[in-house]
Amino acid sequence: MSLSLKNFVQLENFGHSLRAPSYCFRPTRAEEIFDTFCLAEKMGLTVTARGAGKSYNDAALNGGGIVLDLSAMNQILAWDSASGVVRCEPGVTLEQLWQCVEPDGWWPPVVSGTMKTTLGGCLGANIHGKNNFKRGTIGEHVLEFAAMLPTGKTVTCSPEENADLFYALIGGLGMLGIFLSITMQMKRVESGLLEVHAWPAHDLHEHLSLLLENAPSYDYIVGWLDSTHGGRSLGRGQIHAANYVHGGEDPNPQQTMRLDNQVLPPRIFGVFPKSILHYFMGPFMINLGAWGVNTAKYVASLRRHTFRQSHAAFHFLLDYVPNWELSYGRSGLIQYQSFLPKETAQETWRAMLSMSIKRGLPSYLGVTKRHRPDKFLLSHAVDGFSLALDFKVTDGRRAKLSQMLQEFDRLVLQAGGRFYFAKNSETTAETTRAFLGEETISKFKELKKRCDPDHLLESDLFRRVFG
């Protein structure tokens, strides 16, 4: 194995707002991962793991270094349809996973908003879904995993075996080791459908109250928030809550669990291809256009209603329009997500949303969720809520946007909040120390020294947040 210009490529984050040139290798087996570590040590370079490249920030970028593209290690190694236990390589996507298990009456217990993410990436970020308040993060459903350390040693970790590594590699951003195989427990389902309830929220207070009060009664809950509208209606939006459809409630579960009833259609009304929709969305990605779209969506959401929806249609909203992120233009977008205790969320987000509107830098999309704490070392979770905001990046507004998001960070820290390393691209080492705490950072660095004594595993994100 050697470095050459054919391996030197320009990689981007999902939002196309960050770029970095790297030497890219695509291993198909564990031995090739170790070969890459040896090459990196010989050449004085660092290594970063990359799955589907769906992180909104620089978690899978490594300027001037080596990127391990694990997407070719994508085999489902074992599936037990009786117990619901599956073992996969790290490059298996959520799409592959659910299409394997769903026809047998199972569903992944935690999924992201897109099915294109890989399991290795999901564990590295310890993703959460619309059911975090009830089912926690994806890491809570991992029975064990095998990972290769940069030293060449392979370790097996579970909540009982090598527990310190288990709770640190999951959510560890790929900076301690590389996942080789992942064993997970799936969730039994009795129908291919969910029963979804939708109702409006007229302002931020009602929005958060509805999330808090209704979460215990549902399996999933999520909010859409109109982040372009201020004043007394600031924080208005719509809540979607869903429950599994159980046996006897679905007259034909064998039919609804067929894959062809789950796959998202590639065309609108069977005619218009979704793959070109982002071209038509582009003209609306300005402040006035986003305000108009959000206002129309809010007006359409004012009627309460209940309907049934397939699992895939409910969970993977980001896959409805392929390449939708391209509609933000050549400079892309960044997503800012904050996690706040339920006691401080309303006041803090009111200040943040008002600031963004006043400065002419409104978010074009806002999404809220209900959360609970977890035991992972680099945890982003709180007993409260999260708010994800999408911001358009342009050359003219990049500096102003960066400054505003730094001010957001200060507000979130003052309110006892936390951040998610798969999203924010502005988090500094100072902010990281403030929300994780010196004790947690010290534990992580001790594990880093033990697992990666030569500091081979580094990413642009790692250098930014840990200094």
Given for the second form:
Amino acid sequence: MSLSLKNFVQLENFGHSLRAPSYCFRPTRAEEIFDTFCLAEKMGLTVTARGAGKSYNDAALNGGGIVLDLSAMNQILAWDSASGVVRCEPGVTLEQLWQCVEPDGWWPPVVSGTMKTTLGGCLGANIHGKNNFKRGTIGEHVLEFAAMLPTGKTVTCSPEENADLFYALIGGLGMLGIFLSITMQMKRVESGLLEVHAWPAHDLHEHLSLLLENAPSYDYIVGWLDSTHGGRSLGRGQIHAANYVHGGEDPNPQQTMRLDNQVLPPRIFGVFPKSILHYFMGPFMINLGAWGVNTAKYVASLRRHTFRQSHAAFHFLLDYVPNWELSYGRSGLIQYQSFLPKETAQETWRAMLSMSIKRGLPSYLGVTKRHRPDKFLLSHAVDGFSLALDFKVTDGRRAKLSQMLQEFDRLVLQAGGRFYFAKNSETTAETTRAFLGEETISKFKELKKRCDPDHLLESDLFRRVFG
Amino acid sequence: MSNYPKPVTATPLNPRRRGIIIGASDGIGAALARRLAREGYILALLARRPDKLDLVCDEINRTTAEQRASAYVHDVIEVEKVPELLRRIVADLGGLDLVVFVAGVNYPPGGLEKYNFGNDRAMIEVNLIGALAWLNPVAEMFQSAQAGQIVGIGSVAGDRGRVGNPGYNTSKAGLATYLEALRNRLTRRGVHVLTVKPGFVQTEMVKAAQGPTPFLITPEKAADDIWKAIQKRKQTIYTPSIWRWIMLAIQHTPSFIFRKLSF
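Given the form predicted on its own, corresponding form predicted in complex with its partner chain:
Complete assembly follows, chain above in first position.
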């Protein structure tokens, strides 16, 4: 194995707002991962694991260093349809996973908003879904995993065995080791459908109250927030809450669980191909256009209704419009997600949202979720809510946006909030120390020293938040 | 190896372009370093003389109040060290967007009848072989990444073989042809190659000039012109621009006249 300039490629984040060239290797076997570590050590370079590259920030970028693209290690090694236990290589995508387990009456217990993400990436970020308040993060459903440490040692971890590594590698941003195989418990489903209830929220108070009060009686809950509208109805939006459809309620579960009932339609109204839709969305990605789209969506959401939807259609909203992120233009987008305790969320987000509208920097898409804490070392979770805001990046906006997000960070820290390493791209080392606490960071660094004494695993994200 | 702390990391809202300047301790290289740093570039500055190089770096980091320039001591005639150093720098910078080859020496033979092979060889080794050693791997990197900008500092002296300094003329003509070839190879890969042909610039090198030095400019003026050309992705520029017309006339002067001239 050698370092060839032919491997030197330009990599991007999901939002196309950051580029970093790296020497990219695509291993198919564990030995090749070890070879890469040896090469990195010889060359004095660092290594970052990359899955599908769907992170909004620099989690899978390593400018000038080595990137291990694990997407070719994508075999589902074992699937037991009786117990619902699956063992996968790290490059297996959520798409592969649900398509494997769903026809047998199972569903991944936690999924992201896109199905293109890999399991290794999902574990590295310890992702959550719309059921975080009930089922926690994806890590809570991992029975066991094997990981290769940069020393070449392979460790097996579970909540019982090597527990400290288990709770640190999951959510550890790939900075302690590389997942080789992941054993997970799937969730039994009796139908391929979810029963979805949609109702409007007229302001931020109602929005958060609806999330808080309804969460216990639903399997999933998520809010869309009109982040372009201020004033008295600031925080207005729509809540979607869903329950699994149980056996007796679905007349033909065998039918609804078939894969052809789970596909996202490739066309709108049966005629318009969605693959080119992002070109037409581009012109709306300005303040006025986004205001128009959000307002229209809000008006449409005023009707309370209940409907049934396939799992895939409910979960993978980000896959509805392929390449939607390209509609944000040349400089792409960033996402700012803050996690706040339920007591302080309303006041803090009111300040943040009105600040963004007043400064002419509204987010074009806002999404809220209900959360609960978890046991993982680098956890982003709180007993409260999260608000994810997508911001368009342009040359003229960068300085103003950067200034505003720094003020957001201060507000979130004051309110006892936390941040998510897979999303925010501007979080500084100082902010990270403030929300994780010195103790957690020194614990993580201790584990880092133990697993990776030569500091081979480093990403741009690691240097930014722990540098 | 640089002893400087790691430069600031780039984020979507604070994107950083990253550049290498080979030959940055004074003259055009140092002026361009100051200019690019002011534009937000993160720079690796290379030169033979550590003390002068450190002065440039320190000044940049002081005025920008940020770790924007790091020094790497390097002599371009040590061609075997280039690949490793390039790899090290790209890792330190966290990527690479721009490489400027400024390093150059000028040793006039000291008279119209004099020849000095040692000096001519030294000029070819620094001005031309040094450029090949650096820009070949850079070109390969950029063509693979499908992005990047390469700038080479040629000279008006490369446009015509003249009586005064055949070795220098040859080195700069060779460099210009090499850059043109790179441009023809790399434009299709999204890589921009700029050839800069300065006239007389107030640097140490201008002391080597025999006779008058018309249209003398400061290195800062040259750096300004180069920065504009980088932004506009120009192919070849003369600095100051009047040299374009002068050289046009000189290039088209018939040989039977040119042979009789003594400049």
